[in-house]
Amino acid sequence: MIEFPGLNILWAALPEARVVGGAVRDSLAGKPLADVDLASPLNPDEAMARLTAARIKSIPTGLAHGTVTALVEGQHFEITTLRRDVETDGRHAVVAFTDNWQEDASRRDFTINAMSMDRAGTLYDYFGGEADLHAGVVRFVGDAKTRIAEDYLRILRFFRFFARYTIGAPDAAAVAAIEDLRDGVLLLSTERVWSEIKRILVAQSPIAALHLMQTTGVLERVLPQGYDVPRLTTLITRRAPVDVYLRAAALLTGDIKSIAARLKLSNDEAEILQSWQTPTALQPTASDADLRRALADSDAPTLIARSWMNGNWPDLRARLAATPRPVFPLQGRDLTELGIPQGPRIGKILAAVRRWWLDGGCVASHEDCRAQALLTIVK
């Protein structure tokens, strides 16, 4: 039986609804539930009327596809009317409502995602999803090529779930279908591609999935600028934190600006990747002054990320984390107080004093820097 805040209140209003998809899969796998989705034989208008009668707020978030969202005890529940596909084009589907649970399950991607569970805890598993889950097999529902042709995003979703759940060799039918239809990923929006790549990367052990993406020809299609799976493997072998951008920085090769433009990365994402790929001059033997100089130009998380890219240096990372970031104590107003008029000269003097401050290990005080500024002015 699935336990989740607010679920019993929702079931009291919609007793015929079942929990579907990821919540069933993760519950059976003993994983924590982040959210819960339900399906119902009721059409959206009927479902919303039931919710309203139970004083549960509902939002018509996707009526064309039969989805409403219920808000219960601070939780959002998506409730979707049972559906069957009328027409698909490789990315979007035209659907019709049905009251047949197996028909609805048959349009889902993988057997482990096609299970449902009612309020009594009864599992409905039409395609052997529970057995596949326990065996560590990610298998398409029915014919793999048919499922992929309905929605080419399922190719990348396969690798995401492969990275999380597969034990041993991949399903042969899935691999063969992906090899035949791999060009379908070229039709996907770059935003969805990047979203799925990130989800693959945050799996505990994504390397087998990435190798399979290579051998099936998918990885070169979604990352044509280049990739370095061995570098990512080395990073993971060092037991670096499971950080999506650290792993992406290790995996991606080529010009980050071009990659960012192609995948439509946010400015923040592009800046992080560019910064973390920048080689670090710091070595484990770096002095305290070296660390302060480095921290004056980059924050500790950036330097720590770069260190993971360079080597397995726990002592250096610990020192970086424990060292306060020095702040150059002189500002432009200090120079105007010394009689220097506003203009380019102030910037030149500040830059000269800052170089002196860095050379000294970033320990000179405000007064020391003012005195150095006076010397610079005299020169």
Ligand code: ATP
Second form
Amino acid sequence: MIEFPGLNILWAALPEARVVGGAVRDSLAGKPLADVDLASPLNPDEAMARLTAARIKSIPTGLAHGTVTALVEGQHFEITTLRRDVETDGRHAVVAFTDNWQEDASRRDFTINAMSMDRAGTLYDYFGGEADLHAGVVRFVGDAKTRIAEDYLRILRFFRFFARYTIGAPDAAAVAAIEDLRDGVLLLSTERVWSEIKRILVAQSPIAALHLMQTTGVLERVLPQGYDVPRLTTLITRRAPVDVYLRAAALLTGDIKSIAARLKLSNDEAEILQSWQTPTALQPTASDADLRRALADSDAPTLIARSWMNGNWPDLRARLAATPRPVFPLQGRDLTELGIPQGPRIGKILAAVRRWWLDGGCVASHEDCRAQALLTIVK
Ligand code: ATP
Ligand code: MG
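Can you swap the form predicted on its own for the form predicted in complex with ligand ATP?
Expanding to the full complex; the earlier chain stays at the top.
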């Protein structure tokens, strides 16, 4: 039986609906459920009418694909009408509605993703998904080559689920099909590629998946600028926290600006990667003054992220987290008060005093810095 807040209320309105896909898989695997998707033989209008009659708010989020979103107890549930593929071209599919559960299951990608479960807790497992889940096998529903040619994103989805569920060797048919059709990933939109790479990276242990991506030739196609799997392996071996950008910073090599442009990273993402890849000179032997100097330029989370690239240094991290960020106590207006006219000279003096303040370990007071500014002016 699948338990999730609000689900029983939804089932009271749509008793013929079943939970499908990831929620069935993850509940069988004993993993926590992030969200719950359902399918139903009702067409979207009927489903919405039923929800409205039960006073459940619904939003037509994807009517063309048969999806409505129901809002129950603050939870969002996607309810999709059963579908079958009419036409596929490797990137898009034309679908038609059906009332046949097995037809809907057979267009799903992997056996572990093709199960459904009804209100009474009955599992519908048309392709041996439960056995594959427990054996740690990610296997395509149907012929791997055909399924990949329908939608090349499935190559990357394979690695996403491989990274999460595989125990032991990968499915040989899947690997052979991926090797054959690997150029298909070049047709995918970069947003989808980057989003899949991120999901692979946050799996508990993505290394085996990345090795397989390398040997099948997929990794060089999705990251032509370069990658460093050993560096990521080292980071994970150090037991760094599971953080997508920490892992991406370790994996990606090459100029971040051109990677960002190619993979269409957001500005925030590109900035974080660039910053976290910046080598740090901070070692565990750093003095308190060294720490303050580093913190004057970068905040503690940034310095901690950078330190993970070099080692697992719990003491250094604790000290960084506990040290207040020093703030340079002099501003331009302090200098105008001392009679320096507005202009580039102010910046130069400030920079010189700041260097002096840093050299002294960031402890000089406002008064000390003012005095130092006066000295600088006199010189
Ligand atoms: P996650 O926990 O990563 O969200 P998920 O199984 O929910 O896992 P989604 O990408 O959210 O994965 O997709 C939901 C379900 O829809 C999948 O379990 C699968 O049944 C089906 N699905 C999604 N994308 C595809 C695809 N490209 N080809 C075939 N089936 C797909
Ligand atoms: Mg999902």
